[in-house]
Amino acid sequence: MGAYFSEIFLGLKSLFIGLGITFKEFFKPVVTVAYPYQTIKMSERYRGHIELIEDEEGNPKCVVCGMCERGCPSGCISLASESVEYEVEVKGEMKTKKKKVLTKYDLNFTTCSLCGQCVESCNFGAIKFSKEYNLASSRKEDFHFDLLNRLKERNS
């Protein structure tokens, strides 16, 4: 008879610190953040989709070396490149050399595992993860992003 009453009791007592816990909730302030009006910047280390990095003159600082593509375990990066000449003065001459420029800079991100094998093994520090997260579509095109696009729609 004793148990009986007071597991009533406990129980009974339980409920009320319960509620006494939810009552002052009720007046503290609200944590949420109105997404679509509201956002929240994003940590340091947020690993959204890749992009390129730009050099002084606004052009990638990418050179074309082809690491990222061989690095990326994924297979969703394609580039391609021309080779366009240019002259220098070297000893007072003017020398016309050859260098390679990026064309292309596909990314799939529909396979991207977001793994930065690309991000690693870039030694010109040319990409670098986006901050990018509002991506959101129902056609598996919209993830086939042309980074030099990007760069270039950023600069405008």
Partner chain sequence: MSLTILNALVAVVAAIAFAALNAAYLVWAERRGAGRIQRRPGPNVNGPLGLLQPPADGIKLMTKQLMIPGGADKALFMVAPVLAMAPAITSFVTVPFSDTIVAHSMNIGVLMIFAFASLGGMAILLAGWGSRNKYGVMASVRAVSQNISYEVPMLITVITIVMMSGTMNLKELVGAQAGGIWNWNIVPSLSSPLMPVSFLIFFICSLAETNRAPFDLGEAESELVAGFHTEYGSMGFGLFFMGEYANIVIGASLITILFLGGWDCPLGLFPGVWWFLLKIYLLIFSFIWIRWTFPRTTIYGLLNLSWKILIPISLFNLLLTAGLLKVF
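Give me the form predicted alone now, not the form predicted together with the partner chain.
Below: the lone chain, stripped of partners and molecules.
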């Protein structure tokens, strides 16, 4: 009979300790937001998917060296380029030079592990992590990004 009342006493003690913790939490500031109606600003260190950086003229800074593609352990980056000839005046003479122009920069975000090897291996500062975190879809095709088109849409 003594064990019965002892269990009731311990149960009531546990109940009042829990109620005390709950009562203290009522007066603390709210740390959650009413998502999706409110959003929080992401920190500087947040890593979203990668995005291209443009130069002063609005073109991608990427020189198609392929270091990001080779450095990616997931193999989620694919590049394409074409060779373009242009003329440059050197010491009063016009000379023809060639350079690569980026024509496709695809990111398969379904396999990206956000390791950052692509950003670290880019010697030209042409890619960075985005702050976009509101990605939601039930179709995997929505996570295959054409970063060149996204850059053009951002600049228009």
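Please read all numbers here as calculations on a predicted model, not as lab measurements. Numbering follows the first chain given and starts at 1.
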Check your understanding: Do residue 82 and residue 98 share a rigid part in the two-part description of the motion between these two forms?
Key -> yes
